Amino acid sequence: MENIDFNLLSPLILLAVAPVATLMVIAIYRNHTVTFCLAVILLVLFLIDCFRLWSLSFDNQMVDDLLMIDKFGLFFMILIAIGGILILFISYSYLNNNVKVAEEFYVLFLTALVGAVVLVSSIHFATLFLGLEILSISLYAMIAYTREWKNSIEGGLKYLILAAGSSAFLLFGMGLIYLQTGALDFEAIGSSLEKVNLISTAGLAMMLVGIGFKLGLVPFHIWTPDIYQGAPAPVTALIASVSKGSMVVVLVRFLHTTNSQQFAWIIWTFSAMAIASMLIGSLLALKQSNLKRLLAYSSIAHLGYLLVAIIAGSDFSVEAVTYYLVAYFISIIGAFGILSIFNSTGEIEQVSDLQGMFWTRPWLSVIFGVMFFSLVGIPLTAGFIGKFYVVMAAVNSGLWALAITLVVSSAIGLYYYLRVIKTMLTPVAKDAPKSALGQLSTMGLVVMSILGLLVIWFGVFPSQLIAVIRSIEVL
């Protein structure tokens, strides 16, 4: 391997070393604060190295046909690093109050980020599956980390069983495509998939099943509400943002590189999944009284929105997917982050638990409302710009049915998001709600304030982020 490969691979190498270094420190000296600080420092170093690479002028570089180091993948490495650091900050006090042994959580967390970073750089079935399994195996343990909670153990076991089944579909589909094409890297597969036959169609269909599960798209969405409800709130934030986001990125790269969108049946299948996800996700969210389950069904609808942009299949659609992912990362991490920092008063579960929150925690309730406004796509928020991008991508490609469904789904979403905000504004009853009790995490409040400002900033002044996004391309 050439020296330049190691130069471009340095962020991945640094991040891969991070969980090992953290584990060694734990073996020598077990302390939650020390482990947390080490994890944050290692992620900051990874982020700095990513920015270093971004500032360099380099040709897009393949590493042994396994990974592609380019601005597209590097952009999402930076996004994953920033998202990871934010989730770490909201995890610290949460773990302090809810688990007895917290140090190993950071080893699992860093390992999950390694898998996500491998995924966004993957251009080969081997690295795709390797990254996916590194991410998934870490999530199994993280979902069940609060093992004293029945829902946590149940969620971990459900995810283990269902994710293993979806991985089997994905792996078998890869095997069928390899049987047909004799290739495992995306580019070679694309040049060999010019003709449709039974084997390649079956392979792609089985891969779609695996990908649909990982993204929580209808009809493979059944696991989502149970896992969201059972997992610790910071882990749910990780699943909703980094885990699903990295899978979206590798899907975009796979479709773009292999030109799989030449097959009409794939477009029809994705369109049906997108419409079903947008409508079913939004309609089922209407009936939810549990906050995590409400956000789970909401995330199904949001992945349907992202699928609309992917289906559009133009350069503008890649821009739409990228901007929407940034807005979604900020908003969903913020929403689950607010749930996380209530750890000192107990887990906030029901919408009714938020009654009177505006009168007891006004600043926090304003930030929570901003996150929900962004998720629904209210103007002056990042979510509005993201949805505008997706609608424009659909309209430019003549996908009117998808665009109309997106608008209808967003209108439905407005109701259940506003229901939560209405509950926060309802005067406090005689029996004070959970939100009125206890001392909240200062660190969490600072992080939430930053996220709230970012939501408004990217909604009012999106031009700088758009300029950065337009400088990258998928290869």
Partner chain sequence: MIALFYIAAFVAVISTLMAITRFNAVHALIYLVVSLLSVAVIFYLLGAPFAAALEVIIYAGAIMVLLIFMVMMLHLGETSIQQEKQWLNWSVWLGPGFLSLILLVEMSYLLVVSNEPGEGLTVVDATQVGIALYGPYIITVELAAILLLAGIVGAYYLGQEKRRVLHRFLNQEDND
Contents of the next structure:
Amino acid sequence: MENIDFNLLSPLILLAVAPVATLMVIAIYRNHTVTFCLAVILLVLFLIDCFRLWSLSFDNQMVDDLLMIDKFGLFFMILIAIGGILILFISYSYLNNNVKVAEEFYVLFLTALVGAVVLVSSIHFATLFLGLEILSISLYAMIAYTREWKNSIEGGLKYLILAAGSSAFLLFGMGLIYLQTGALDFEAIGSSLEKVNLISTAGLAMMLVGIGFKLGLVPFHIWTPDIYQGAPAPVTALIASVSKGSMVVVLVRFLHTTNSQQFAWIIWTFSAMAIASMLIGSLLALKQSNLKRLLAYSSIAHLGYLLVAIIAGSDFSVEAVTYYLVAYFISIIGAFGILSIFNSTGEIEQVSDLQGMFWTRPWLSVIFGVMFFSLVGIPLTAGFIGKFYVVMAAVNSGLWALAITLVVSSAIGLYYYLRVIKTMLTPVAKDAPKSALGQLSTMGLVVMSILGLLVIWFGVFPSQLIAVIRSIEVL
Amino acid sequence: MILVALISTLVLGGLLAMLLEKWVTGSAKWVGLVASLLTMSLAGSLWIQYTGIDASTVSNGVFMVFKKPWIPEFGIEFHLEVDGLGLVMVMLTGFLGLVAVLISWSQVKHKEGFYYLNLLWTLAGIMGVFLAFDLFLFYLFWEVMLVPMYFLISIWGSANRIYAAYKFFIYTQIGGLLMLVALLGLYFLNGSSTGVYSFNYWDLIKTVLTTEQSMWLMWGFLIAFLIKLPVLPLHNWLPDAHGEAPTAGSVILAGLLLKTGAYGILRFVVPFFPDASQSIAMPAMILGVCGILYGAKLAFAQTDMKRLVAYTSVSHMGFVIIGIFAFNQLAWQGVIMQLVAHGLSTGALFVLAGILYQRTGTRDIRKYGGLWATVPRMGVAGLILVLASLGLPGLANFVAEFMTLAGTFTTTPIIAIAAAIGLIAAAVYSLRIMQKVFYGQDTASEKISDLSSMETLTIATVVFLLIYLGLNPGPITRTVEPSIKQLISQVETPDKGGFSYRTQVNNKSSSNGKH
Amino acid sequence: MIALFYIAAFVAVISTLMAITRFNAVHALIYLVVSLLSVAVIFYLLGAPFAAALEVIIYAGAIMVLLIFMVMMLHLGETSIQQEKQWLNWSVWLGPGFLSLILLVEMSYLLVVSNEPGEGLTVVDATQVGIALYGPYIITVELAAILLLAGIVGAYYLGQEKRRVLHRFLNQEDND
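The form predicted together with the partner chain is what I need now, so please give it after the form predicted alone.
Every component of the complex follows; first up is the chain already shown.
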């Protein structure tokens, strides 16, 4: 307690103050625009602080065995902050159009980010669990935020029940591991987990179940499509990017620190889950006509790809995970962003809603196409380099079966991404009723353009980003 | 610099066509024409430059290099090179690109800006494939040429275009991704044994592999190229894609895209995996023969003009496979001759089929007939192209097939004999085209117009080239000779490590690649 | 000591089994209260009186009482009043009462006869818990505060809509 370095903790403190400050302002003066601006400003401050810390040269430092402030975590804090700011921009017009009372959204949004930031720097079961719960609790309310829609309430309730169930698994697993090792922080667990016995195995297995749920990996994926569909599109973007991303980071940290990859069965289980996720995610996406469900199934496949990189377990693998997450963040926020930036009540949900969009809104369609190409991994997009990195990590570790499955899954994935792009290109019949798509919000379009250019930039000139990622010492 | 210009002219031309069309309607085709003319002249200047130098003085037959670091973290460079083989392919690309733009002139009526963007970008991708000497870059161009081609088929194709476009994309994408995995395998095996991680062609070619490793990696590459070529069991996408694509799309598909497959085998598979490719030579050649006969049989059974021509491609590409796996210089020169001749003749046949479709509104050859009387110029063009396709002496295709078969005969006479039967089949289906389309009773009620002057010019140029190369194949065979010698040396000479040597070396280093 | 643990554990298992097998929600909840009480006894046995007290006050006390009230209030109408009377007859209390009696006896024994923790156990009292929470774990306490904030804001937003709540005593005829 005495030796807490407030300099290192300052981003976290700043972010923790943010929701409280926002709440205060709402209590004094309730106005959507003011709240929005405040939230953005606070996040930008957080981002600046992260950058400040990044530029300092400091040793990785633990805070009371609970949190680890290092470049790895900072990198993801920056990513989360940027992703958060982008999603906020998307949310503003969306909330204006769809919700009567929008201010609390920003408080919940900020608390969710606190949870995510705690997760990415967590090296202790207590912070892992608290971070996860802060994130989940905020998400329950955000998923159900558009209360008038039945799907939204249903999604929130489903997420509540399933996430609580998975948290129970996670907790029980943690309990069993504590019983075996007598420790709660990853490093101490790692040093005393060498002996394989039933209790520690059961504990790890139950933790895997819990983590599998949060990541939406097969066979724990069933909640994904319903919640993606039910949640308001900006919230879905948050779940797909920040929520899953921070969980991946904490998984990487946990496996890395405790050296759990020494257990063959963990590798086997992960491999089976990865293969199943990649194939089932892609196959189930084939039949979807709802864009959000389609993206939900594709996200299952994407998490499978990430798992492949995690399994690889070499130096490459962390780099690959990091790059892939960056690419995935940009593309998925972009894809969900486009669904939500139309100035109209409701969202574009069906693939058929996009018909002919290329000829009426070429610029937006090009961005959308770029996002999809990035998700499917077509060259010259960030997603391609990400996928390339993952395949590289897999091949480097000799995981041929996983690499081939990834290839097959990508090929299946092509089909449904292309279907959407094809729909955008199909002209609408002349006598058809005017498209239901409303006007675009200018702010949304600007954000989308930035995202589109980022996808291309990281796809064509990935060198700088790779250099930055390489400079991160893990843990 | 000229190598970069070859690609960037097409890329920028495509963008310009798209943007300019927004402001000035009808300008896209002019931009397309200028860009393709420029590319053609750049390729021409490259050719002139090449004939000016003594081939024996340049190492590996490569006479122009462009290198810039791109992603140094992975050892990826923006690395273009051109040698004799590349030059011939670049010339073909430049020429057929021009043909494709010209033929689209009157046929493409809607969304021209986007059309020319896709057309030129496909060409840019193909150009890149022929020039890239960094394997990452090669893979990138390999993928890049697909996406615009997909749009070409799926937007401007005929009735069943969407299905065809999917099929085309997914087939080739699976191949491409398998190639990526194999590519990375090679990259890491090479990197772990030499300590230098690089995608450079000349580094990777030196990779020492165990028999088993080279077998697996070869299949990764080979499947991608065999799908593109296509070889018998993997040919399924081709008739659909060719049949449904717009005319220019079919020309590019048949004339250029298929050639990337053959080029890939010649450039990568054989030099990288000489032993493994020799060990599968016989089955590959048998598949080639099957392809020749099966393609011919199906071509004969088609009623759809474009599908018919598409199946003749399957048949002709069988010769390419046979020639490649004969592993001798004569056969390989024949193969490249075949690539050029087939590109020209089949490209022109698709042009003709496209024109017929545009005029009559049907591709069913049973509904044609007796067209010679109304459209004599088309008839003459058709006759020459069909004769070229069946391999009449004096035309380029004959030279190609003759050289291929003669080369093959020295190594595996039985295959050469079996393949020669395909020539007879070619005569049958080729003459059937003539018979059904131009001879017989004229059943059409409406008279159709003959070739316009621009179309005449386009086809006449192709015909001229076919005859010229048929009488004097020297320019092609001489140009590719040094690079073929270099490539084939990987298989023939034991100094780079014979079978036993490689195996020994790799027993030591094989475990390095595994984690 | 071991025997006492097994008795409490036995009660916990039985009551939990009963809780999840009852058809009637009220009956299940009553068993759940017993289950939580027995867990509290186990905590006490293991030398964690503070955790035991929390278990009783928070879980068995506050949350369960709330839940039971909620379940009973959601059953609206004349018929449910009749039902309620049936639920709460003496036979319902018999099982839970018996189990609670066991716990009571055990607890009295512990308090009066043997007030020593078991072998190898150290008693963790409220002071130590407090020192741990506000010492090395101060960050987690802060995080828990944010967790509660998120929960409260979420609940406030989702619950703030003014629905007309019809209570059976206030607005009887509307419900028939």
